[in-house]
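Only one chain comes next, encoded as structure tokens, the form predicted alone.
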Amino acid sequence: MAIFGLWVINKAGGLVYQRNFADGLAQLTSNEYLVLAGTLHGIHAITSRLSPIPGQSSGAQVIEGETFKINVLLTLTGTKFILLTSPAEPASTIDVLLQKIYSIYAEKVMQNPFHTPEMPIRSEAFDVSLGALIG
């Protein structure tokens, strides 16, 4: 399984984890970083609008390029998961992965005491079960 990388974006469309997987990629600032969560963000938040019939969508779930497949999974709290993966990866795959990084999210994350929604994740636990979960 070819997993490039892992993007938490918050209902605000701020970025709150990022996490390589794969060398080879290109390395972004910080910045950089940013400006493409809130791009995303408002890729996704447009796209929800796009549909035909009304209240149906809840935007862009796939984007996919020649080398690369960016996979989003959207919580009921508006968090996003953005899942960079090769573009052979099937589509249940990715779907099951994503349930489990939510999973660990709302394990290690959210039950956090410590931490304060909507802020950046800075939780060892959750590095942990990721790299044990992907690699």
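In this text, the rigid core denotes the largest set of C-alpha atoms whose superposition between the two forms falls within 1.5 Å. All of these numbers come straight from a predicted model, not from anything done at the bench. Positions refer to the first chain, counted from 1. First, how it differs from the form predicted together with its partner chain.
After superposition on the rigid core, the Cα of residue 55 moves by 2 Å or more between these two forms.
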Given for the second form:
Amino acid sequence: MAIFGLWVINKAGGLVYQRNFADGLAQLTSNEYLVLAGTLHGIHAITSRLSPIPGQSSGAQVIEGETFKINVLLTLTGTKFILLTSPAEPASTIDVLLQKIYSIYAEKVMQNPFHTPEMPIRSEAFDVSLGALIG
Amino acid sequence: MNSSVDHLSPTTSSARFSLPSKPTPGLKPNIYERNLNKTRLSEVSAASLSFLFSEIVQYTQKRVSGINDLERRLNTLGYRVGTRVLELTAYRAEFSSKAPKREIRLLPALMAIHTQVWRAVYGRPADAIEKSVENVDEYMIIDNDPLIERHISVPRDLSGLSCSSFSAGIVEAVLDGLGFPARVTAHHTPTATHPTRATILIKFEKSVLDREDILK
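Structure of the form predicted together with its partner chain, please, following the form predicted alone?
Zooming out: every chain and molecule, the one shown earlier first.
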């Protein structure tokens, strides 16, 4: 039961924030993280157009593997929050956590005059608040 | 045949310059006609203030060359707010208390800024007032968690910048209005418990100190 990491992807598919919280994930180079984020962005775009039943599809929200779970929160502005957790983590806590991360993002990143939208996030206040929330 | 320019003359034109009509009953009066005493407790959402201040800082940053210039411009913007804050608090004090007092001595004026001005602008009094030991003309007002700086993270290449220069401008305007000319600056002084702590340094002009000595 652990939170492994958080990625934030902007609406163009570029990785703007990446952070590991607990051990359990392979250590990747920053380039590999960028590639993975772009791939996930593409997959999410494809899945949002596919649906077995007629109507709107929200895109992939959870992708499960044997040792991990990828949880995706797509916001109305196109920003994606990806939370990598252990498979046993309950869905309700993850949803609450993703919403809290979104609200921290709205405060510390969006209201920071020194942050350019869609650019990599370099905000100490964001890091500190995330650390306090997730640990 | 009438001149074709007749219709352009202001005396013949039917489209005249007109003043805005009085608000129809039932509709809210516009912001300039609201009673100033009834609105004293109205609040603004912190998020709106943060977004507005963030845009103020970004707007200023595009037009300046360095940290000092940025702080000076924020100070000027705060000055314009400060003159209006002083007038508004004085007006409201007249209506609320039986014998409103005007501060003419240095320390009561600083205490009034520390509590009343901060409460009027930020909703709570500032955290401390200190007198400098090295210089007799310097005083400091300390805010452990300035409301406008709550979500600001200054990047490394601008370290030393204090966006509380805006608050410093407000203080400078209030002091000027009360008759205590001073130079007011803001400094970012973080501690372990309060990482956004700001100190507002007030350096009074010599005339103020001379007057205080005479009145003593």
